[in-house]
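A single chain comes next, written as structure tokens; it is the form predicted on its own.
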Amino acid sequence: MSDDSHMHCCNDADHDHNDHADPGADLTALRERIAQAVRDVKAQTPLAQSFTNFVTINLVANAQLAAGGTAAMSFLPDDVIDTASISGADYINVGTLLPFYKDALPQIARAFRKTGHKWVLDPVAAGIGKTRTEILRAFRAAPPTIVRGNASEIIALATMWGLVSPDEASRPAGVESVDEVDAAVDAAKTLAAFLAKFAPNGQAAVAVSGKVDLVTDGEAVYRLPGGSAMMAKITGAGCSLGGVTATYLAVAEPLVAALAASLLYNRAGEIAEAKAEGPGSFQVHLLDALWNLTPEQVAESPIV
């Protein structure tokens, strides 16, 4: 499975800010993060390390290099907390899982939690298995930095770790979403601020991604148009996307890392698809976008 038949497609939105410590106080502030994002991944190229789902497992590793960063791809428990020492920053995709998962990747969390480690986590197919959401219930006690799912994986999520509660409306449907983005609001929220209490220094975010893309830090919600629907064609749009926010993660706060990321793929997704003439080439041309797109066409992308 991955989660992969995501659209980065979205439109306009409600503001939600409040004028508490966090970037979202001052759009101009914000984008000036965000680009600075892109321009620290391009040059200081950070290591950003995935245990990932290994149907897209080469994707996710391009894609992270034509961002700018460095990619490390393992499956050992002991090999994934070692490296985690000199990388910036970790993904977990519950994608496709072998039986070792079930110990492997909350022992993993367990150390990032005691080094305070940040980690993006994306939950595919929540809610879809015994094995699964015992992994995710699992990294409750010792959550990620960052969630990025669809809007049925955030809901399924917040749910098991009771959050919010259970909605009879939303169900999990393998990894594409039945709820719309708008559905994963109030969930998102919850578990971004959930998400804060855990991390070192009290940042955390939650990126939904779907025909309205949307990224909150538990205070502030955003809104992110554009995208392809093409990401709908290939296998590990959504999976890549979490690698990529991880590398920007290694070098920004959670909730820049994961505008740029989603802004950057949304970019990247209109200019392959203008480019493409199918899922193949839409591919290729994606990867090319992640490299060639600059820190300000980025940063001056709409944000609602």
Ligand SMILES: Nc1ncnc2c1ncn2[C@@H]1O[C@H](COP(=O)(O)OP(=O)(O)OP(=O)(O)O)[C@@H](O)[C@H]1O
Second form
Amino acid sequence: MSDDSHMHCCNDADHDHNDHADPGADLTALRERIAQAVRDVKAQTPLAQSFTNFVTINLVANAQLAAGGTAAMSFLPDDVIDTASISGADYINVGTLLPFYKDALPQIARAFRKTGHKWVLDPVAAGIGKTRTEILRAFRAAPPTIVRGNASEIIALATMWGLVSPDEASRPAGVESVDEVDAAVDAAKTLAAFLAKFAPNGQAAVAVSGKVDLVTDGEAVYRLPGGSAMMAKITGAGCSLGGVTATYLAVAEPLVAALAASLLYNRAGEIAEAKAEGPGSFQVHLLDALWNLTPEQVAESPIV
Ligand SMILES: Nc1ncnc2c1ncn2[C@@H]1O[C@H](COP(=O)(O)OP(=O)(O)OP(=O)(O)O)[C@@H](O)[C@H]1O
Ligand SMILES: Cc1ncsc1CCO
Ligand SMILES: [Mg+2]
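Right, and the form predicted in complex with this ligand of this protein, after the form predicted on its own?
The next block holds the full complex; its first chain is the one shown before.
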């Protein structure tokens, strides 16, 4: 789905002020940092390590490679902790859990906190199951740099961390969202501000995916229209977006990494939709588009 009406709002050409207090100038600077992050990944092929679910692990690795990074998957705490020394950032996804994860994941998160290692959390199905809730609660004391999830997951995580009051209207939704992205604005901002307090350089971000994505560093809120409804008809569009967010986090600050990955996915989804005949070919075209999109195309995408 492409929505060119949003282009008018924030196309930098619409702003002719160069005053630094001007949001147009700030957005121009932000777009340059996004382009630079995409360029840096293509030039540096950074490693982002993943501890992720069994359903979509292959798509996560292939998407990281297509974006220009490299991938390594592991489930062994000492392996993950040692590899973090050569990994620019890590990606942790709680989609499919095994009993030993209850100890392994908090142990890994504590090790990352100790060394200041950056990581992205995808709180898949947050709110469902005693073990998942125990693991996600444990991350509160050793939080990620970025949380990326759908609206229901972001609301559930912020609620279980006691950052927002329980919302009667929102319920855990399995791996798919039942909430609109805008229902998660307060949860996302509060969560990002909380993460920033723990981050070594005071910077963090939350990315909420959906029809229009929402990215925040706890202060500014950016809405990113576009993408394709077909992205919800393959498994792992969200998971691989999380993995690619970690790839960008390896070279860029959290807000820029979250924006770059979400913008890349929106454009890639649109290109894939135009070429695909169904979900199978959609996934193939999505990977090709992740590979072929230029830093400029990503950075020029609509930001509302
Ligand atoms: N209806 C839609 N229209 C446009 N883009 C969409 C739509 N739904 C999802 N997307 C895009 O798909 C990608 C994945 O987001 P989604 O919210 O489906 O993640 P998710 O629920 O965590 O997915 P999963 O857990 O299956 O990997 C994002 O880039 C998002 O912008
Ligand atoms: C389908 C599915 N089940 C557990 S994880 C996962 C991938 C999407 O989150
Ligand atoms: Mg998901």
